[in-house]
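First, one chain by itself in structure tokens, the form predicted alone.
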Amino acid sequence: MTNPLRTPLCETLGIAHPIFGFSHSVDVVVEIAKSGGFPVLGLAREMPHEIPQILQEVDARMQGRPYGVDLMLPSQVPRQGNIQEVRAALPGAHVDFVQRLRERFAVPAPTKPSFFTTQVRSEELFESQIEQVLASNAIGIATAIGLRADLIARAKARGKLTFSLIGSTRHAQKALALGVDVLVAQGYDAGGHTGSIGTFSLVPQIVAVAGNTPVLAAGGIGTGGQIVASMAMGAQGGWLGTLWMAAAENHTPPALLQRLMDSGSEDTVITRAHSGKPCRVVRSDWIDAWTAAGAPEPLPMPMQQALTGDVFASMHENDDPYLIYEAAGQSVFAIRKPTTVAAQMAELTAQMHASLGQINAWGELRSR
């Protein structure tokens, strides 16, 4: 019997379910693949020297299953990124403000090096990341911020499918002109860097301009019913990110997991305090401090990260229950307990079939 929920893009990729899962965790992406979805590993936060080893591990553990990699490639960043030089150029008033916050919240210095304490985004960093990803066995390459014609051409030349996360029809038309294979219509509801149009308003607009190019729906999706609703608008699947932070395989710090479980959609906010660009995160005392009276405007990327990256690293290293936050979408409503990827995938697929069954039942009632 034909599965009505298996879309043409599922056939192209050789996956069982129209569930596309973004995560920074290798363990999460492996489990999504095992459960029949298409995982996308985010590598925008990884230390450059670690990426080859990470991709080797993914390739080995996937055992031939398809997966993708996501990069963040914003424009208007320096050619070379020396975090010490960027820190030296920070405005004094911002440095003083953050130092007062460190003292107020008693933030200890992080003890381990991380992307946020040693790197700033730069063209040199992006080129290194791109080379490593192109050399991997990933069959898909997604870009979250920034469209780069050379990357799209090089990825396609290697037989890789290109995905572009876009937030407007203008972005979609640019991506289509560059030959992007899959458009990911990411609505305002999404966690991380996002635009200004809600998912349910954005998806039909992108579908209308996409022609034969497949579209995925992203932003605030945490249930199988939402995936079915996206498909009813013409999308060929749902792109989920926030939900996986509830899974054991994500290794979410306990205080952050508790914050996510306690939060509703209204507890996520769009702020520039994280990276310098509009980014939806789950609120914490640190995020609220940037909207308090007397707080300066956040600096542009990459300066904001150079200003506050050590605090972000510290709050995660120390699992600070008051300060810890993370990029998170309005789909936090679906995070209510610790779970596993396999359980989440099973629940999503059951919800999808239940939603489709409900629609069919209504049709049968009307036909009586």
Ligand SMILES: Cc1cc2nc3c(=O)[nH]c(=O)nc-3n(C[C@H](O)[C@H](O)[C@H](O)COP(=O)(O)O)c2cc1C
Contents of the next structure:
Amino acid sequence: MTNPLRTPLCETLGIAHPIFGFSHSVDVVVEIAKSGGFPVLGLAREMPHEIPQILQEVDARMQGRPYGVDLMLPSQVPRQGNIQEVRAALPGAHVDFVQRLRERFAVPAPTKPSFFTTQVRSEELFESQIEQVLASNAIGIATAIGLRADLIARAKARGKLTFSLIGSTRHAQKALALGVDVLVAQGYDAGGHTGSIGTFSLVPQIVAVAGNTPVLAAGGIGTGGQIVASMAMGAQGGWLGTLWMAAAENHTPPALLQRLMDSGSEDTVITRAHSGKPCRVVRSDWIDAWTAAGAPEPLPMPMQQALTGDVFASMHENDDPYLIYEAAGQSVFAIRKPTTVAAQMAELTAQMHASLGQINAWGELRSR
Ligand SMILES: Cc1cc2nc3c(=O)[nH]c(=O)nc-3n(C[C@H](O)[C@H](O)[C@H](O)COP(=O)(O)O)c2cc1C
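Having seen the form predicted alone, could you now give me the structure of the form predicted in complex with the named molecule?
Okay, now the whole complex, with that chain kicking things off.
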């Protein structure tokens, strides 16, 4: 029997379920693939010299299963990014504000180097990331925030499928003109950097302009029913990010997992305090401090991260129950207990079939 929930894009990619999972964790990515979804590994937060080793590990563990990789490539970043130099040029009022917060919250310095404490998003960094993902065995390359004609052309020339996260029809049209293979319509509800249109309003608009280019729905999706709803709007699957943070394979710091389990959709907010660009995160005392009276406007990307990256690294290293936050979507409502990727995939697919069954059952009731 054919599976009514398997879309043409599933056929193209050779996957069982129209479930696309974005994660920064290799362990999550491997498990999504094993469960029949299409995983996309975020590499935008990795130290550049560690990316080749990460990709080698993914290849070894994936055993030929298809997967994608993702980069975040905003324009208007400096040509070169030396974090010491960027830090030295930060406005004094911002530096003082963050220093006062460090003292008030007793934030220790992080002990390990990380992307957030050593890197500045710059053209030079992006070029090295691009070279590495092009050389990888990933069959898909996704990009967010910026569209790069050169990367898209080079990826396609290597036979890779290109995915672009977009938040408006204007972005979609640009991506289509560059020949992007899959549009990921990412709504305002989404965790991470996002635009201003909600997923439920965005998806039909993107489907309407996409022609034969497949569209995926992203943002706020935490149940299989929502994936079926996306498909009813013309999307060929759902692209989920927040949900996987509940899985053991994500190694989410315990205080962050507790915060996610305790949070509702209304506890996620759009802030520029994380990166300098609008980004939906789950609130914490750190995020709230940036909207309190007297707080300065966050600095633009990449300066805001140079200003606060050590605090972000420290709160994660120390699992600080008051400060810890992460990018998270309105889909956080679906995180209620610790789980595993396999259990989540089983639940999502069961919910998808149940939703379809429900719709069919209504039809049968009416026809009696
Ligand atoms: C913790 C976290 C980090 C993210 N980082 C990136 C990223 O580096 N690149 C990217 O394209 N999308 C990133 N996203 C967005 C996801 O790709 C996806 O669009 C989003 O999570 C979908 O909405 P949801 O969080 O409600 O599922 C991130 C999302 C989360 C939750």
